[in-house]
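The form predicted on its own is given below as one chain in structure tokens.
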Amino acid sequence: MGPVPALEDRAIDCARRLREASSVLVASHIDADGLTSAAIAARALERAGIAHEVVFENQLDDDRIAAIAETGYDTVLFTDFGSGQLDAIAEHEDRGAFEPVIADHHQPAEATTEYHLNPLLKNIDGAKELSGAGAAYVLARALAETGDGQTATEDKSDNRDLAALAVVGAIGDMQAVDGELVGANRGIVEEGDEAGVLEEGTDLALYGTQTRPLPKLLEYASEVRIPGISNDEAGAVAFLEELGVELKRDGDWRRWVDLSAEEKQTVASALLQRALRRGVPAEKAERLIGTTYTLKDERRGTELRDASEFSTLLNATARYERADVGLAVCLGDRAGAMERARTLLQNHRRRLSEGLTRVKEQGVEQESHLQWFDAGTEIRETIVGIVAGMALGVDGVDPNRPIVAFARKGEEETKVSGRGTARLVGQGLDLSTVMTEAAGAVGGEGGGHDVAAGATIPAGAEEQFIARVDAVVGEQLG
């Protein structure tokens, strides 16, 4: 029995469908959950003696998949999106140009096809409970159980070693409710933990853990924000000398992970009072202390070992056309891949630094229901959704809306991409809806998760569509 047991006979099919494809072509998105999906059939795939080559799309639309088509691979298997271009994927099919196979998570689009595995079709939450590198493992256990084993490593024959990346996958896809995975995610962190390669703990749940010095840890954390600590250097590093920390060892800076257990709780303990004191809301101040994911085979204290950072890593290179550099990380490349995502990495951090900034200087427009706000070509369009996402909440945005942000496309198109919060859903809203909705109405198209989604809308239709999806959002907050 597979990890999802409503998902064992769809995964069997698509897996016994693979085997009989004498190469496969896999094809994959860009962002973290992306990278870890192709990483992950990747890997399942050579285990099987299944002869592949991966290549990833930032947008899966008709030229692409036309493109896909003239590859001249017989089968196709799609990770982290494909089901919402079913219509146009099926043209394909029909036309007998290649099989899809799909491992997906976002809603389906009309057309139907064999080889479907989406949580969604079995009434699993693909926006909570698993993700596209989720469905991946999914299969790639299937993959293991179709098998006679003789082509794997005896001690990774059933493939639950993968499930490290599927947590990997479905924390940079946002799956943690309340910070903690939930539903069918949890089948797959049970058996990361039976096979030995992942532990599941309670700790500090501030970013940068594993490679922060101590003071920066607290300044730069945005989880929660404590006056006199956060954003502030000196009072971080005060807040510390006073606990009477050890901030540094051997002349190098010390980190979370190097602390004593001893020396996490006086810490935590003093934060969390700190926090209170400084009028924190006490359920805001909770969330200093949460669920965390450890990768156990990774080196302590580096950006690997933690599910958070590493999915970080993951985004700063393929949102920056290096997609080879972050699977060659999945795929286990410490050296050089792991140098390259390293240096994206620092330019990542300083592209969204100055993507919020910019947002904080120019404002949001409020609408209706809805805030927006449109980055031109001074945000990457492969990033301005994360930019927004970070948006929400900072001085002038409102956290109680939705906000929606454009970043151009070319010279024809332009970029959306909408985020929420899980009390806005909580209260109706879905995001897929509306950005599929007010794309298709303005002749673009749309889809995603209820939380966050996407579209790509012809140039100059920003204010029809702007004013499409205020309409929509106001139907679904009522």
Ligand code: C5P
Second form
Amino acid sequence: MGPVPALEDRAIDCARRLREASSVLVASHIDADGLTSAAIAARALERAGIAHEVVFENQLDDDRIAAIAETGYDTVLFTDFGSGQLDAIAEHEDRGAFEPVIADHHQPAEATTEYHLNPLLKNIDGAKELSGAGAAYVLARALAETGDGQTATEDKSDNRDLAALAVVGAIGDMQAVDGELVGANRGIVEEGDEAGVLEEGTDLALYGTQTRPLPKLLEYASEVRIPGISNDEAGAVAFLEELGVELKRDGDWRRWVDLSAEEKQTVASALLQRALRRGVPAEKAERLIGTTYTLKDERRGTELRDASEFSTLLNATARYERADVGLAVCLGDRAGAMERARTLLQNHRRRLSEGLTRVKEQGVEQESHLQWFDAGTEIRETIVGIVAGMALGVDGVDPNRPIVAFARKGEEETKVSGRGTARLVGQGLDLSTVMTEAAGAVGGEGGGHDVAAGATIPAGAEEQFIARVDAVVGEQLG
Ligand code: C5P
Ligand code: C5P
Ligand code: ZN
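If the one shown is the form predicted on its own, what is the structure of the form predicted together with this ligand?
Every component of the complex follows; first up is the chain already shown.
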């Protein structure tokens, strides 16, 4: 039995169909979840002895689906997208262009297809309980189960080692609830643990415990802001020095992973105390400690050792048209591709920080039920959603209202990203429906998840679009 029993039958059907194919085109999305999805699919197909090729797309629109049909592959495995574009995909299927196999977690469109693996079809939450990489992992496990052990590699693997990548995908899609993977994702965490590739632990829940120099780890922490330490280089250094923590060893900055258990304990409890003393509410300060996912086969002190840092590294490649680099890293390249990915990561960090600064300086417009900003050409359309999500925590932006962001996408199109919060979703917000409806009303296309969704609309339609979004969100939040 696979890691998600409710999806087992569908997964086995999809796996059998893939085994009938002479070769498979894998098409996937250009973010951390999409890259890990593709890597899991590629590895599992390779182990099953099925020839394949991988392509990445920014958005799976009609043109891209038509281009995929042109490749002449008769079997196309869509990962981390496809469900939302099923109407268009089904047209090609009906015409006999190719047969789709879909492993996705986005809100499905109306058409149906035979080989469709999606948690939402089984009432499993696609925003919190299973990512695209999770769906691909369920499929990979089914591929192993349907094997006859005939190919050279498949008898050696049940594909459980791929659970580590599935967790990177889920973390990259921000599926953790209060820092922890839940629901169907738990089955994957357990298999990764059993396979010895993954460890779930409790540790300091700040981004960068593997790679950031200690003072930078504290200074840059945006998860929980601590007065006198966050955004305060001298303050962060002074705080650590007062605790008597050695900051450098042999001339190199020490990182969180370099500390002894005792030192970690000292720093963590001092941080907590400082936060409480400086007025951070207890429920917020407690978030300093949380669940972490460690990839045990990766070297300590590298981006790949921690699921969160790994996923950011992947976003730094694929969202800048270098999905090939991210895929190579996922598939084990620790030399050339890894080096290139690190350079891309520096660029990505800089762009996110510039994007956020821009939002802080220019502020957001308020409507009745939401807030929005237009980044024009200043923020790349592939990362404007990440910036919008980060903006929900900054001064001048209401953390309790949905946020919508625009960015130019060529001459004729505008990219839209929408982000909400778990609390708003609890109150009825469903941005996937919002984006689909509002985009449809102005001649665009949209989709996604309840808490995060996006769209592409014709340039010039922004005002009309926002009015529509405002109306639909108003209805949802009643
Ligand atoms: O296309 P895909 O499903 O991979 O993308 C999901 C997007 O939703 C990611 O960009 C992720 O960061 C975002 N998200 C979010 N907040 C959540 C869940 C997902 O911003 N709570
Ligand atoms: O691009 P962004 O990160 O804002 O996308 C948020 C979510 O909306 C992702 O899951 C993405 O796949 C989805 N989306 C979509 N259709 C679009 C744009 C985004 O389904 N046209
Ligand atoms: Zn995804």
